[in-house]
Every structure is written in structure tokens, then in C-alpha cells.
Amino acid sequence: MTANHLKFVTSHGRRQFLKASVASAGGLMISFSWLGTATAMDESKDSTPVKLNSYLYVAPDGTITAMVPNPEFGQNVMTSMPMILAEEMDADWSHIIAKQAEYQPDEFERQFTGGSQSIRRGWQSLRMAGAGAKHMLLMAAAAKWQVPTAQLTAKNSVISHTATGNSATFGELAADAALMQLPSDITLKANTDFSLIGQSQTNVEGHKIVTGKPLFGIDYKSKDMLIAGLVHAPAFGKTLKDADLASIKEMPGITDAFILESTTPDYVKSYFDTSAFTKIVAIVGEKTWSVIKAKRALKAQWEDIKTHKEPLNRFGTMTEITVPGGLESTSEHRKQMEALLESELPILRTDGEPDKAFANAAKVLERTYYAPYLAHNTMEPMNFYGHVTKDGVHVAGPLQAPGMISPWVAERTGFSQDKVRIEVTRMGGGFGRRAYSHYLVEAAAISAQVNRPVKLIYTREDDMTNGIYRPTYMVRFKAGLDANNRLIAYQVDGVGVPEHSIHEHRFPAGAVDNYLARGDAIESNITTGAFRAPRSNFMGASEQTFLDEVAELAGADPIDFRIALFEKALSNPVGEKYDYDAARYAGVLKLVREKSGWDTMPASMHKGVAAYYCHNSYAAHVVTTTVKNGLPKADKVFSALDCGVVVNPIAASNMVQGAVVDGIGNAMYGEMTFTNGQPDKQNFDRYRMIRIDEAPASIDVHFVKSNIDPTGLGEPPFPPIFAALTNALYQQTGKRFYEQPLIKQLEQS
């Protein structure tokens, strides 16, 4: 593979991308943008920082500090992003120091962790920054030794000239390098020339985590800080009417209690400004336990909300949503979804003549699948530090999307966004929940009210009863086979509260001559949102479980059956578009077949397979099951992933293993239900989570070797593990599974 040549020119000029300046310590500071242009700047001429998106700092002692713009919650960007930078720079990895960046919209673009996009979106720019830094160091050495840069080499943070024997460290050249002007184009390494990327590196924060260093938002402290707690309505569909605040203020350790409204009447929410309860009681005290006792003692009156409409800024497009009044229940939602499935749903895609094909089919299989709401239940409960002064707002804590919440906190506190400082801490779990950072706004609003710094802490009950939940879904599949057991017709109808789960252009679209996809949703006042691989987590589970049953009806091996469909999409695709690469899709199935020994497993072994595409990547799993304490459980898992170039294999494997355990736990036990608007489960005494001894005995992860630029990894392994498990359980129990959580049917069998 040839090297990549990159030209640092845009309509804004090279200075708008990359700036080098001599820092006060005499080192080289390089800031770089995700946008794609670069330059170096002489400190003596202009010391004003350029508004860019990330930066390098090369100290005289050779230490290289790399700022990481994307929030970290375990996906290991704190290690992987600096690895990309160090690779192109030819830096000594032991010299790299990673540092989490604050939210700085003038310097960083897309400081958002979600959608499995961090590495994918940062890949090219991080490489450009590293290559640009190395080139400036090479030019500094060339000028110092009066030799052409082409004769110089960089390796392990040292520039060398073989002919003269000269060498110098990056740190020794840093100050001179700051005076160099970058050329208009820089050559990036060929992917085949990587020496650091693709080599496993341990988590740069691992030691701090296991030794209990204060990395997480819950650890944050400041002088004169108070503790804050909230009391919200006990049910969705209700709001605060009044509360006995006087008696709460008299309790020991309590400094204040008041009614708080987190939004102002004219504020137009954005997509991630979701908040279940915007009128609440805030209680502030000296210690956490004092606040918890006051919350429990509060006497409040609640009233029903009325059906109303709210404007919503959906990523720049103005829309209007309906928030229905009334107290909703899971049982009623299920009836509504069942009824909606029987109606004429809006058509999302049609290929061929599905009705005619089904009428002529030799065999027809129809199945309906259901999944409940799920709570995220991150290990670290929601929390945030807030300090509002006359000069501005300082907030600090765990969140996935600081840029998404910044307008709301600015509007609520009355400051412009440039007066809002958001300090990003490590998250103790996120997976979508911390993209909805209303708790940050609440912390800031409480601080403004009491004129003191506060740390708002949600209890587990607060978090579990305050949203944001994975929606509840129902989908019906229909497949028609001809006399030769070929799939000739396929229909998928999806409904849900408050969204459906259909991706109409995904597999098997493009692989079936007659195809119909339809979908619709039911409005709700229960707040939902992104949950690891949104929508895909349910569709991967249901679609791949259904296809296993279709393969059985066709008398085909489930892997062979799927691969035949991919070959159809490759050789004779149906329709104008489909959203997957059929060769890569088939590739992960072939790899997992090989690594699991699928074809040579004894007939007595209970095994299941599933594969799914989402977030630009492909994942397949094979699960085998055994029996523990009288119930079936996942025993061994074999995983195959195609996510392009794998930056840090050990971290990537860890992410897949985490997705496998998380998926098995949610499939087996995950369920949130509601009765008259009230969550039926408010803590772990009722909301069942997977336990250590219920995790698979082994999870064997393999990656397709690829030179394709990195794609997503945090979410793609999650959806298919549900179905691989259910398909294996069918082999063991003889029963098909159409509902989650699986434990209900297993305990009844």
C-alpha cells in the first residue's frame, strides 16, 4: 500500500489548521484540527493561541503531552488517540502523556463520545498532526546540521543523520522546530508501515483506576462545596404542585431547600436536552447522608401533566413533539403495539412484489418479537459539580456530549456560552445515558441559587426512576421460501414506544427479490434515548433469531444460509441501495466459523450464531451453552469483528468482551416496567443485573485483518450477542425465544 500524501491547504489558509508556538518552557506546542489543514507559527510573531481542536506539547525533556478531546468512559480513547499521534510522529511511546481536554469549542471539534465515532472521526486528523509535528522537527534538525531533510530519519523520539552521525531528541529540537514553516503537503505513513498502531498497549489510566485515584466525577471536590440532591415526581405523567420546604430546611445539616425549574419558558430544547422532570425540589446540605434523609422526609404534592406540544431543535431541524398526558403502563403499551402491528403501517421500502411472492411461497414463517424498556444502570450514578459566580459558570463531571448541553446550561444561568467552562472527568459508564446531561444544568442552577459550589449526586433510585430508558419495541417478521427452500420473500414490520426499530436499507434488503419494510411509533411521556447501539440492539437480537429459524425451515446450516444471501447481494443486488458491504458481512461469519470450529463441534454441543452490521462495522458471535444451578447459561463465546484498522488490539478485545457480557446480561435479565407511570424497579434488589459467575467462561475475540480506516467498535459487538445466545439456547432447550428477558421463559421450562 502506498503512503498517503496530504495537502494542508483550505480556503481559510494553512494557519487555520496547525499552529506551533514556543511555550514558556521553551518547548514546542502544536495544536491540530479535525478539519484538515496545518501550519506552524513563530511564537515571536504571534503568541495568541489559534482556535483549533487538539494539541501536542513537546517539552525540552522530550515528554510529549497529547490532549484527548473525546470524553473517556472505558472505550480507551485516552490510550488509542495518543497512539495514533505517536505513530505518525515516530515518538517513543514511553514519552507520551495523555491528558483529558476540557470542553473547548474554539479548539476542539466534536467533543462527543457516542455512535462509536471517536477513533473513526479523529483518525485522519490525529495522523496529520503527528506527521506535521515530525516534519517540523526534521526541518529543525536539517537546518541545524545543514543537511537535506530527506537524509534524516525519526525513530523513538530521536532525529538521526546517518552520514554524519548526528542525532538529537525531539525535546532538544523542539524550540527550533517551533520556528519552522510547514510545507503545503505532508506524507502520511502507509498503513502497512505502522509500528505502534496494531500493537497492544495497556490502558494509560489503568494504574490510577485500580489504585483509586480521583478520576471520576463522583470524586470531584472543591473548597466550600455543598452536596445537593433532587426529588422528582414519583411517576411519569406527573409534575410538582407544592412541597413542605420549611420543615426540610430545619433538619440538621441542611442549608437550603427550594423548588427548581431547570428550563425557562422560552428555551427550545435540542435533541439531547431530554429531561423527564423539569420542575423538582432541590435540597442542599453539608453531607450526602443529611441530604438523603431530607429527601426521604420531604412531603410534596404532585399533579398530572396535560397533553402538550414542545418545539425541538433536532440537529438544526426544527420539529414539534407531542407529550401526552396520563399515566402510562407497560401492559397498556404492549396492547397498543400489538394493535398498531395489525394496522396499515407506513411503508419504508418495497422491492419486487412481496404480497404475490408470499402467496406463491411453498413455506411461510411468521414470528413476532418483543423487548421491554431497559435502564442503563451505569456503575457511577449521575453526578455533577457546579459553581456559578458573577463571572461565569464552572461545571465538572462525567458526560458524553459537552457541546450538546452547553447551550442549555448557558441559557439557564444567563451567561453566554463562552462563559461556561465544562471540565470533563472520566465516566463510570455511559453507553448513551450520559449524552443526556440535564443533571449538569441542575447542578449549575442549584449553585446559582445558593451562591456556593455544589456537587449534585443522584442516588441509584433517582437514576433508575428518572430515565433515560431504552425504548420498548415489537417487530413482526415474515419469510417465504420456494419449493427449493430459497428465500423469495421477506417482510419486517416494526413498532415501538416512542420509536420503531426498523433500518429499512439494512440486511436482508438487497439480498431478497421481494422485500417490504414498514414501521410506526407510539407517543409517550416516558423519556427514552440512546442505549448502546440504539435500535440496532433490538433488531440485531430479533432479526438474527428469526433468520436462525428460517434457516432451520430451509434445512440449511445457519451460517451457510446467511452467506448465500450475502452472495446474492454481491452478485445480483436488489433495489437501489443497501447500507452494508456484503463481502465484509460474510467475512466475519467465515472468520467466526473458522475460529469457533463450528463445523467440527460435536452434535451434542449446543451452539448458536448471529451476525450484525451497525455503526460502520461488522460483528459475528458463536455462543455455546451449558447448565449452571439448573439453568442454561452462556459457556464459551467466539467473536469476529471487522472494524478496519485496529489501533490497540488489547483495548479492542476488552471492548468486545465487555459488549458480550453486557449483551448477555441484558438479554437474560434486563427489564424495566411501569405501572401508572411509576417505574416498578428502583434499585438492584429488583432490577436484575448479570453476576460474575453468569459471565461466559471464555470470550475469544478475533479481528479481520484490514487496511480500511477504523470504523466503530463500542456498539457493533452488542446487538448480535443477544441472538447468538437465544439460538444456542434453542439448541439446548428445544424452545424458541421471542421475548426478553429470557430468564422468564427459562425459569418456566
Contents of the next structure:
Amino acid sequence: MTANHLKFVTSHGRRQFLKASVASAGGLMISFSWLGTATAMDESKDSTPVKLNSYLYVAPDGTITAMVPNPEFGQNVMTSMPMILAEEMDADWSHIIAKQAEYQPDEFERQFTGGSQSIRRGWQSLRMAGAGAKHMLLMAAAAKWQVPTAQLTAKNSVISHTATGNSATFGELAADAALMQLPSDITLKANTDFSLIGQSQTNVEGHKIVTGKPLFGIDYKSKDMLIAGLVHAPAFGKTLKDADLASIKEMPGITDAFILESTTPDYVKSYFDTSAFTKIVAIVGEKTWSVIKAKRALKAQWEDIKTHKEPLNRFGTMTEITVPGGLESTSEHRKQMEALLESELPILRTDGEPDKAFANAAKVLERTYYAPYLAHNTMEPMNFYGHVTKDGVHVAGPLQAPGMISPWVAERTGFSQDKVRIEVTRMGGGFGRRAYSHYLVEAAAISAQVNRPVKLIYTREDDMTNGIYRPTYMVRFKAGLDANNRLIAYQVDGVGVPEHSIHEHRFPAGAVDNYLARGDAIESNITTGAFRAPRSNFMGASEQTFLDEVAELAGADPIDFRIALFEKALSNPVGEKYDYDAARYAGVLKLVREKSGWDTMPASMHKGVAAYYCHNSYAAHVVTTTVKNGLPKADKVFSALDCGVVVNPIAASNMVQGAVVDGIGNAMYGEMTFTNGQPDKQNFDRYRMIRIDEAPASIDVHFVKSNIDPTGLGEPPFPPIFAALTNALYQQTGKRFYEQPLIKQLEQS
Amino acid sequence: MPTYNININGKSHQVDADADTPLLWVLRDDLDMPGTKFGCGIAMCGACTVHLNGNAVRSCSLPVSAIGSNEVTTIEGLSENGDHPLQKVWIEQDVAQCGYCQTGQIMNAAALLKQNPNPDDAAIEAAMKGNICRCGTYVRIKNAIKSVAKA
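Show the other one: the form predicted in complex with the partner chain, since we just had the form predicted on its own.
Every component of the complex follows; first up is the chain already shown.
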């Protein structure tokens, strides 16, 4: 740890949240005014847990409830966040009960699952909460035994005083501890003193998961609850004109059917309020099957939307977006992107004199890559519970960003945000899709209309055809090598619908003397958004495939070729900045080289490598391929990650394995196409998902040992696996891959 | 609306449901058994897998009227205390990520092991191919099944 890692001030709303400075003892001194205040307990010995702060409640029997502020969608925060709390608290791990927190902006800092930031951004708060709670318990013991706190030790939920032989459990001390006033400075542990962080703990919800206990939003139930379904326009670019509601209301088991508008005319959408279909038919009934049948029976008329502008609140900045009319098709998008690539694109970054360098280059390679839209296809379809009464709004279900949706549901239901209670359930997958929770607003609006609690359930078809898809992209790379096969010129031109994929300061910016990055986008009415680092996963796929071909042209080993570029960025950087740590980037390549046995693999093995940096962590993979049922496939995967401190190794490894399988699946099979605005795939019969026989035989995950504060793993391992696969497939088949999904080209050959 | 007596997890349940109601929704809506999951509704993802006389079937595509006297087992009835060898190893080896598909995966694996106590890779893949895991836990699923088979 270096001092500048610790010099920071974080603010939260009205209150200053924490200040940190380096402590001489090697720990971290913290001063803070704690958010959630402790609750004193009366003397009666009931079993009610005592609140020590927003995160930690200790019951007289010693049970410790650890509140998890961030929504869980399989990234394991329900286990890893309590581990951080328990570490600093010196709590016995077996005493911890993890509980998903509701949306409580006054108690917690950042209740958002996305951008691979949960652990990175939660790290200090969680440690402070654990250390603060421990200190209150120490103070309670010190007061009880009339000894200085400095003479006390805490271990496994017990506080002891060696000299007197006194000891007491956290549970015994909790009530007194709640009365203690924390000093302004307390010390966090040095990393070398961690005893729980870095030790694998299995999922705290494992038993509930394997026994089918109600955990997910779709399992949520309440008394008098009705089931709701929606019918949205069959194509992007269309909206509801009218519907025959009378015949639907007559169907058995149906209690109501009506036209629902999910927005109010004056509401200004925020960035995560994306929804193409805001005028829809809602159908409400007693049982899910009745509602599904009524949805299928509905006869509705649709009309084309017109080109219009919509105001957008982009994280506090007011902008305006154009929603074009028209029915879009994948074939047209492709032609539009090809045409745009031929135009003069806006320049994002220039270093040196790229045109001149290309003219003088001994060898020039130019390649264009394409990827289609992708649908998220979380296994649990979108759903939400809503109950609107005269007193306020109660919603519950799976979502990544409760704070982002709170203003919209408040506006739509006519309540202030403090009257909106958002309960967060475990999510059956998210991958970015559940950052956009229009379905929560729809559930609340339906409840308000029918005056009953409702659970809105999307069918798979609703889910797949009302997507917030990963955009479709195209990128063209050009590389120039000099007579010594050094990369002297590099150009990247990116286009996409509705965004391009270029991060102009990313690698290899900073490592090439003559560099040009350009990008432009095409407007669309098809909704898109976050998808496990949408731009990065396309760039990881395309750039790293391209560099493999450039390395081959240079006659260099693909790892050596990349490491030489990182050395250049370190020793003689080009331009004013670049946004990666070249040493850490090279570090994961070196680790994966060692662990995969890259240099000693027999020539008969076909292998590919790729690395990428995004969302604060570094990832590299080596893939080997084999042939199965006549088609090449990934066989063994070796992964190297640098995400700083690894909190829970087994879960971190699981995340990497999952990203590898997900990336191979999307590279091989992932594709959503549109014809006249209509999604061509509506369910898993046509949308191909990777299956068990298509997954690699093994995925061997390694982490760079590090004392740097932890960064995330949700996104970083995903982008480079695409190219590690294509590069290995090239070795296997002799063919380069320029388009996803790869299966099309593999089945042709 | 017709009435059906169906045998689930060794108990007889009486339900009023349309003849075409999939068993999935009877379990979830009428019988308060949420462990069987809705994934696709067309028997393409396996999230809703239950046993019918010990065989893995997709409850989203099995009408309640077709069950008759056949015995249904759901995840809630797979073991007394959630201690089926597969459930135990699933926890020990930390198979799940989001966990949504895992009850279907376990039910499918349990039916496989009953018919073939020592499946090789090819047999596991053939049996488990119908179950999608979007988080990508396949390598651990396969290893977990093998661990139970070996034990």
C-alpha cells in the first residue's frame, strides 16, 4: 500500500462519510461520523439484535446480522461483503447471518450492482463498519472490567483481557456496546493481519439455493396478491394504438385488462430509465397461467412511432436524445455501419503522424470486425412485486440499481421518494439487464390501478423481445510495422448502433508513436445498455484478435509482442496519458504464460492468448482447442487476474470461470437480429445459449498476489476470453475470425 | 374448472386448474412450491425440471391433466433435509453463482445418477445438455456430479 491510496475523502449526501489517513502502525486510521446510529437496548434480556451501525446487528445469543447493501446477482456479495465486515470485527464467521439490505440511502453508500464496483467501492465502508463495531464492543468490555481498551484482544467474537482472565462474548457485550460513543479515530487492520479475507468461504445462501427456498423476485408472494402480465408492441418502432380489452376481461381467471402508460408526460427520464415500450396492455389475473393465456389471446392494434426528441437527465446533466421513427433491420444496420466507416469519422485521439507513418511502413495490415446485438437472457425473466396503497409504495424484486429507479416509480405513483420502499431480492442473473428496471415501475403502476398487490411476470418471450441489448458494433483496425517489425502506426475506427466502442486512451494508446482513434454512431430506436462491459467485450474480442494477426505478421510470439508494447508504454510513453497500468497489464500475461505452460506446450496443441483491462482489473486467458463432433471447441482455459486483494478466492474463481463460459458462449453463439423492428429470436429454441457439452473441459484460475485494494471481477475476465478463443481457433483451423457469432464460420468450413 | 388429485413428494394434493395448466404453475401458484423455476416455458432451458416416476421432465410443458397417478418429485421432496448427496456436494464445491437454474440442474442430475450411478463425461453431457446455466457454472456442475458418482 502506498500513502496516496489512502488519502481520500468520501462524501455522502449531506454528511461527510469518512476521512482516512495513514497510520504509523501500518493500519489505517479512520475518522468518521457514522451514518446509522447505534440503538440502545433496554435492560430486558430479549433476543432482539442490537444495532451497532448500519451494517452490523449483534443479538444477545451472539448471532451477528451482517447487512449486505449491494444487490446479489451471483457475484457473491452476500458472502464476500459480510466476510469483510467479520474480518475487521474479528467475528466468528459461523456467527454471521448475511441479510440483503433494502434500499436505504440514509444507511448505506452505494447500493448499486454494476460496473464491477461493489467490492471496490464498498471496501472502506465495510471495513470501517466492522472495525467500528468491534471498537464499541471493546469499549463496553473496558468499561465493564475497568481496564484500558488497548489491553483487550478480540478474536472469534470473544473479547479477552489476559492479565485479569476476563472474557466476554460479543453477544454479552452488545447491549452495552450500543451505548458507546466511538472515538474519532480508530485503526483498520493491516492486510498482513487478515485471517478471513483471502480464505475461501462457500456461498452463505448455498443451502437455500439447492433446496429451492424462495429467494428470487419471482418467488415473492403476499396475501391477496394477483399476477400481472404485459403485452408490448411486437417491434421496436411501434407502439400501442388500441386493444380489444373487453374480450380479455371475460376470460376465466382474469380480473382486469387495461392500457398502461409507464411514464407521465412531464417525467424526464434518467440514464437507467430506458424502456422502448411505455404504452402497453396490462392483464391481471388470479394465476400465472390464466394471464399467459390471456396475453396470447389479446388482439391489439399497433402504430408506428414518429421521430421525436426526448429530454434525458444524464447523471445530472440535461441532454436531449433523438428517438428515430422507422422499423430497423440488422441487414440495414450493417450497411449503415459499413457506410459510416467509409466517412470522415470524428477524431478522438491522435499521437504523432499516423498518415505519414502508415505511408512509410514496411507492412500494413487492415481488418474489420463485426458483432451483432446480444440479449441478456438472465435465467430468471424480468419480474417485480408491487403494492401501492394510499400510504405509499412497496415494491420487491430483482434489480441492480434501486436508487436509479426510485425517482421514476415515485413520479409515476405520485409519492415522494421517501414513501417508496424497495425490497431487494436475490436476482436470477443480471449481467447489466437489471440496471434498467422499468418492470418495477410497471408493477407499481398496475398495482395502483387494480388496488391490489401484484406480481408482474415477463414470459421468456417478453424478456427477450423487450431487451436492453448489447449494441451492435463494427470496428476497423490498421497497423503499420517498420522494417524491424516494430509497431509504428495504429489506427482504430469504431462505429455502432447506437454507440461506438472506442475508448481512445486504452491500450495500445501510449505504446505506439503514431496513433489515431476515431468513432461515430448511428441513432436507433432499439434499446441498448450495459451488458458485462458492452464496449469492452467487443473491443476485447476484436482488438485482441487483430493484435494476434499483427504479431504473426511481425513474426513475434503473441505474448512477447504485447509485452514489448507494455514496456514501451512504461519506459517511453506516447501522448499525454493512457488509462491502464502497463506493469499490471503485462503482469497478467506473464502469469498466464507461466501457469498455462505457454512456452512448453507441444506444437500439436492449438493455443490462443488475449488480455484486456477494463473496470479497474486486469485479465488474461490462454485457451486450447480440441475437436468435438466434427467442430473445434475450447478445451482447456487458463486465466490470470489482477484484481488487487482477493476477498473470497473460491467465489472470485467462480466469477472468472463463469465469465469464461459466458464469453465463449456469446462469442460462439450469441446473436440477436431484427427484421423490421421485430426481434427474430424470442426464446431459447432460436436464441442459442452455450450448454454443458460446449463449455471447456477445465478452467484454471490464478490471481496475481497483491496488496492493492480490491477491484471487481464481474466484467474484467469477460472481454479477453472472446479473442483467446478466436486466436486458438485460428491455430486449429488456419482461419481468422472477423465476425460473431463464430459458429457461422465454423459450420461453413 | 376440473379438479385433479396429484401425487407430489409422496403426498396427494387436490388442485383446481384448467386441464392445460402446466405442472410448473400448479406447483408455483397453487401449491406454494417455488423451488421449481420458470425459465422459458417451452422445455428448452431445464429450470423447471422435476421427476415423473423418477424420470427428469420439464414441468413447464407437462399439463396437469397428463399427470394422472404418476408420482411427481420436486426439489422440495428430493431429500428430507436438503441432504441429498448432490445437494451436499453442490454446497461444498460452491457450484452456484446466481443459483436460479440450480434446482433444475440438481433434479436432472439426480435422475441421471439413479439410472446411471457412474456416468462418464459423455453421459453427463448428454443428460445435462437440456439445462442452461447463464452464469456458466458447467465445469463445476460436471465435477460435482462426478464427485457424487465416485462416492
